[in-house]
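Next comes just one chain, in structure tokens: the form predicted alone.
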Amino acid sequence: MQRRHLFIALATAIGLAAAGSAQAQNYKSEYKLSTVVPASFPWGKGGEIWIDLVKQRTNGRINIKMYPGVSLVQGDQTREFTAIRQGIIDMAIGSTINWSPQVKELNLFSLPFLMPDYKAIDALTQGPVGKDLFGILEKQGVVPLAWGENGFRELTNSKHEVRKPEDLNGMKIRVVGSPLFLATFQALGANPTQMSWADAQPAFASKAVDGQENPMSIFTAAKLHNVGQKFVTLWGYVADPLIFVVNKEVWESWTPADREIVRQAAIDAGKQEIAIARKGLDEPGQPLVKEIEGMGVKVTRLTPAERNAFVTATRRVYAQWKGQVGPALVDKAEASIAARK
């Protein structure tokens, strides 16, 4: 009888191995991963981590390329969500700028002035808003995973030092697609100009386009002090999660196991990205501030009266927008913001 349960136990076993190993030929040789930029800033370098880790704990059972530039979709930022739904892109670390046009609650993160602090971003990316975001992604048919950062958006610009609205009247500021970056800098009375990344650089370079806003880390690693981005303003007025996501297809081919390695991966790549993201503004002094002031950079930091003339030109933007992201889920991140400790 032992003998028996012997063989049956080691038949299941041989028959899960072969099923597992016939699975795993089901894998694709490489996955597709697009990011909009390359690992030299801290969102490629996000990507670069979590293909490493994905790749040493399957044992190389899944092997990842990742695509900067959304190469993947000719570089057409706010192509990107749709092309993973539709399995053109198997993974991705993405903006919730980019996808907000598909997915209209993720504009939350781009009401002007809604976060103050990262403690901010964090009180909702790590909160109940996180899990609720998370929730409407799985409905539009792609696997949220984790959360990473491309930081709090300040302004930069070639003409002169910005302080109060009044001086960004008629200036020509560069912005992402998305339909609530263009009423916001039409508010203060900027003249907002959508156009990629890739075609910005050269725009400022030959002063077609005055200005534009980005994380500190992205000016510091594309040098836009070397194209003519000679005045900053630190006014923190929207902040960018990036999002790790896999194709919903792409993520029911693998075996659970790996299912698990992959999301813990990506946790774990998330931390790292957000720390490399951070780095040189949450610490005292600001460092890479200083770094950049050292380039010959005129930086602005605004007093709160003045940021606060931003906030209230701003303000019925943000009210108009609240309604189109969905107030109830607006109410829980300011509630969520007001409590963070």
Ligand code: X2X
The other form holds:
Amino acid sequence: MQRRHLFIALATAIGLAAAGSAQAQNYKSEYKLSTVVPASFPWGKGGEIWIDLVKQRTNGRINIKMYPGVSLVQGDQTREFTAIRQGIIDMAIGSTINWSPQVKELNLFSLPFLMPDYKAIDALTQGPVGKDLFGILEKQGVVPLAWGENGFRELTNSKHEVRKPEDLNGMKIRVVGSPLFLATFQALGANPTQMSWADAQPAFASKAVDGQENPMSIFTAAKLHNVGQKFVTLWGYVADPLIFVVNKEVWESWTPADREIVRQAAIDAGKQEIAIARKGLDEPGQPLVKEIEGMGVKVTRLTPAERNAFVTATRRVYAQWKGQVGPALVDKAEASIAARK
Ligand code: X2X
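Requested next: the structure of the form predicted together with this ligand (the form predicted alone having been shown above).
And the full complex, kicking off with our chain again.
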């Protein structure tokens, strides 16, 4: 190599090294990722997949650690969104339910009996409604990247089979999130009580509450049959998608190339997570439901007429909350669902 070329090569190497270290100084040694449940659940598994993809694709430049149990906000999942905005949390995979106290439009997914099937969820998250919601989140100062899924929330209890609204009469049901859940269960004649997931599990064990609503994947991973939840009613009344987000300042501290890597990793992890969340539920025979029956749990499937009684009993709540969520957005959601393929 000629002397001049050697000099240029050396100068370039020094320049690159300097740029590299300047960049590394802006990067934290660890980014905190908040979730409600750990990797033994599809939700936490999605976090693990995201973390691994980002690590591989950035050659370790972005190092993420998961904090399940919403431990960065002492288990109070309804404070998670505010903590992301404040930078107490760098990244999160959050349920639309838990962020709905701050982002009223996210109550959309909790409108009783809006989404009849998985295709309806996809029609919302992957269509114009999903875009609108991401725009709303951006205006609130977080960077939304991808959708995941907790799932259709089924009704469980320790008392008796629930086939009609009257069966819920006076039953103490743990709910989370927004007042919409209180309204829905009150309309059904139940006695709903708001409680974090952390507080809920001991409350089932001690029989302080009779029932709850959560996806079947949460039921099995949390082993709710072991804390007396022996009756399940498959009613699919609401489903909560998950949203992968990053705090805005953190996002802006990354190079454009790294932002793109984190975004694509979130999309890839989200797709995988949704498949895991639906496993055993969206295939013929629903093997996950069989598994639950095998644990000595009575699983009740409603006839269309039986399900309709729950729909009718909650119509007033739907109408009232359509106003709170935003009638234009709900109209758009209803149209997207009607047009689903
Ligand atoms: O608390 C719940 O019920 C859970 C785990 O499903 C959510 O975080 C919404």
